[in-house]
Amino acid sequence: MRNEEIATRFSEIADMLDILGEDTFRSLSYQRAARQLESLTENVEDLVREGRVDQIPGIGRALAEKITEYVTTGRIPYYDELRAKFPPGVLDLLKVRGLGPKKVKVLWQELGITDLDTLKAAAEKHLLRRVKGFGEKTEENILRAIELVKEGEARTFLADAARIVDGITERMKAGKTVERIEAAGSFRRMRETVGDVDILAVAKDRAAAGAAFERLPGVVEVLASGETKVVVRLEYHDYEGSRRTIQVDLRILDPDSWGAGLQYFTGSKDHNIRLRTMAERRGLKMNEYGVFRDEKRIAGDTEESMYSTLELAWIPPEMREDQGEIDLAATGRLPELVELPDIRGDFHVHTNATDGTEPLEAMVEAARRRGYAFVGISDHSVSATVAGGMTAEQALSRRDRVRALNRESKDFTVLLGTECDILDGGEMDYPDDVLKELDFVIASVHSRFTLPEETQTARIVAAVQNPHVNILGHPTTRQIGWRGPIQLDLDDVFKACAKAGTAIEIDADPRRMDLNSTQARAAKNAGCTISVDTDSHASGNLVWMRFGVGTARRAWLTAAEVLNAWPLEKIRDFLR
């Protein structure tokens, strides 16, 4: 929690130095502190009561007695200096879309717009038209986003985003408006979540492109309507049933101009200020439309042109964090990441004889379509009451079922395993006895989860370390937007699970994402080999794989690194 509290303040800081108009460098120091804070896999208190906070990438000496001063008195004084200057809903502001530093600053300043409430109400009264830089339209557009903000609408899940994004693009090439189109932003880096989709095209006839954009499916609103950029509010059902919308932008590029907005709306942020900065140390200008030295452009057709112009490798999106990944291709030593066609198989699947919805032969059926060489049946062990945990005899009783498959079959086999609850102490809820007959074990926390993190990290290190257990499940058991993670020594299960041979899970549930990206890096560099699988309960859900293998390319893992990805024979190894 103290990493999580640390990592908020530090976002605020950086809010509040942009809205005070203070030096923007100094400002961004501040949110990448945020962000490693709240990936870091060690309690920050450990690494004040060490001496090791100077260690954390990213965080500097005057950072670090900021971290110190929290964990030791519960205040940073620079925080609360800047709080000062501010009214208490000041910050809310920012959580509305199109309202950034500068604009809030205006706001608060000229009209006295202190929190959300006052907003609305001065929205509703029509008093934002009367400052420079707000409208009609940028009034409406705000009681809009307001709403949006309360209704907790603001991040969208990366399995319903590419709905989105598979929707739109299939459909304008279908209607052949467009020569190129392509989706930049977070979802293309694949972030577990996105704000806004951004769709990149090529049109010969823009007005003809933006016309058949608007017109698409789901449609309610247009926001906005350009020649080069048109803005669109899209309703959808998210992958669980709840309607709700999201913001798409269609921005329409020059051929000569692709590569570089592709670059460039793809982000992130950070990287993108590294490249500027190295093409301005070469006597260059770098941005949306290419790379100029002088007023001729040198590159920009291709992304590839624009990082070779800085004696760059291209560097996957998925990558593109400012996380070392620009020296690695200063030096040519990128990892070749894992593709989805290098998976050939799926360990976590549930039929209907605990939570699934389909018969065991069905999901076996959808695997096989899917082109896999095996998948893994994993039901819920007997203790999993909510899910219908099958006894250890019910488990055991489908080896004929799954024997008789596999006969029927010479290019495709069913791998029998469970999903085993951890028990209080670490042990299985399943005996050793029942554990050893079937193919595979993964082992799952899926109650108790306010155990402290000294015993919770004990249970798990020790159902890691049982010789008949191959895979830890879900490991943090957070559900994004519902439930955060339970509280856990990463790096002590990290080095348990490569030292016992037992994988760790990237689980591809689009509400788990669990390991994180930030996480499954941590894993990886402590020696662990990864199962990247998607906890499906439906014959659906398999495709999920596309977000478990996003996951892993942001971890920066190669295919020798994920366990699913290897042949068959050296699976059965790994399992033996």
Ligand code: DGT
Given for the second form:
Amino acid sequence: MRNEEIATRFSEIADMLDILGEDTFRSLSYQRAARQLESLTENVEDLVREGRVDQIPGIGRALAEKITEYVTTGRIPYYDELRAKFPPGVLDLLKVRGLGPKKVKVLWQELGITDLDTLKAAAEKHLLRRVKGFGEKTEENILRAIELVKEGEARTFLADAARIVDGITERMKAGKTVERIEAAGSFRRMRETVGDVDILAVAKDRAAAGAAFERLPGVVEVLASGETKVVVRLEYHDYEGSRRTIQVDLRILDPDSWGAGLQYFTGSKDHNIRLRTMAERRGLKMNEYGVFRDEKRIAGDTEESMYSTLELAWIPPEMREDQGEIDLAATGRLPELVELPDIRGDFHVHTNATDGTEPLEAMVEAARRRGYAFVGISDHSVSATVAGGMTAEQALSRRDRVRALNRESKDFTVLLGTECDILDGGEMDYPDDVLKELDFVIASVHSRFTLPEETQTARIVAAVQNPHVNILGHPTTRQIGWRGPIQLDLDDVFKACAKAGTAIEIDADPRRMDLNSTQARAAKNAGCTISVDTDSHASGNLVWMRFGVGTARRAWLTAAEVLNAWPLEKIRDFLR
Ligand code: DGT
Ligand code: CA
Ligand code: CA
Ligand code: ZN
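Any chance you could show the form predicted together with the ligand after that form predicted on its own?
Once more the chain from above appears, this time first in line as the rest of the complex follows.
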């Protein structure tokens, strides 16, 4: 948690320096330090205790001192000094697409715009176009971008929810006020974003458990505080470092109703309504306390008991969306869903050769430490200029390095690939004789997002039909809270992929989750093979596989349908 807190402060310092227009060199060093801290696998508090802070790559003496200050006193005076120069909402303006530090400074100092709300009001009143560099079109774009920021803020990315849930459950367990604690709700169903976090617990001393919950770090407000339910608002930093808040509900259950509560509060609502109707038809009553015949409880201590009373197999939480799963459970036809331990590797991994932050060897080592059998390195191709794409020569020049790594170890394989841009008409960014030299090819759209559906679909279908292309990367290119999907006939794309033997990706970057679960299920039904990848740009991102697999489970995928759950030999056949 400390690593992230400091990273967030450092990146805010960089933002503030940028807005003030002072010392770009210093701002860059804070930005770089923030990224280092985010991807640091060790706990920064340990490094301070052992006097090893200056060993963090990219962190010089001045920044090491600030880290030590923060860990020992909880404050960075330099940060407080800068912060005092800004109205609280000004930094939020940077979240609006199209607004960089220079524009924010002008808006703030010339128009007195100090937060998103005043920005929105000014754009609606057409005040912005009076300022140099802003026009009618900019006003429209800014209004739309504010909406997207607000949409994005309303829900929390699954990966961030997981860190919140893990933090809460660990602390509550360590405090020993609860005998049992687990997250339910949309988090347990692994939705790509969650509205609020629902935590269930069993406690002998309910008041003590409730009090411990209210005192959790990050709690900024207690909204309700009762015997069975406590509700708080918690502040957190999202995976990109922005400060946000989320509501967390704690429900304290009776041990006899644990399974009933877990079932009820996991939802979804539609799934629960259907179960309750089934119970009623059998003359039973079903609620968050159990299943009852007359006044007698006949199930409720375990979740299995809730389902078995209705003659249903236990249904994995990710499937509980009333999409036909209850029929399958009634007839013993539930699929055996892919699980995290089934995953043998990750195909979508960037290095500092393009826009990743770590060298190839570091990413390989991190993948190996996850227990994988292989990792696919897929840096950007030359046309991806914003991502520092590599020329064909640069891409091929890494073959020796990879061969050396593969000679060193028998139980781990590095596959050298590319995330190759799909060009305007569906051609690939590298010529075929370059693509054929690489172990695999992910084809992705990074440009021309606004093509009409027919043209866009034809472009992507052409790309997946290229015999060297193995995986279609982040197929819709949507980014939650930022950019909608491209116009695409996904059914045509799925058909083309299935026919050409090209896999299609679930990109588990928290903001992408692309394909989403619904689309991935459609792809499965069309006969596609799915590759679940993290699109990692730092070794810390490899953990996102958990959420990609969660999404795959929501899509009802089995291990047989997931490319990177296959044995390496079978994967090699597929790539050939
Ligand atoms: P979220 O928080 O918007 O991402 O979605 P959920 O599914 O976590 O929804 P939430 O937090 O409102 O409630 C958690 C679960 O509790 C929900 O999935 C099902 C159950 N639940 C809540 N209210 C009702 C209700 O009125 N009827 C039924 N049957 N179930 C409910
Ligand atoms: Ca919830
Ligand atoms: Ca809730
Ligand atoms: Zn990409």
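Small disclaimer: the values here were computed from a predicted structure and weren't measured. What we label the rigid core is the largest C-alpha set whose atoms superpose within 1.5 Å from one form to the other. Positions refer to the first chain, counted from 1.
With the core held fixed between these two forms, E311 has its Cα displaced by under 2 Å. G426 shows a C-alpha shift below 2 Å between these two forms [criterion: core-superposed Cα displacement of 2 Å]. With the core superposed, L17 shows a C-alpha displacement of at least 2 Å between these two forms.
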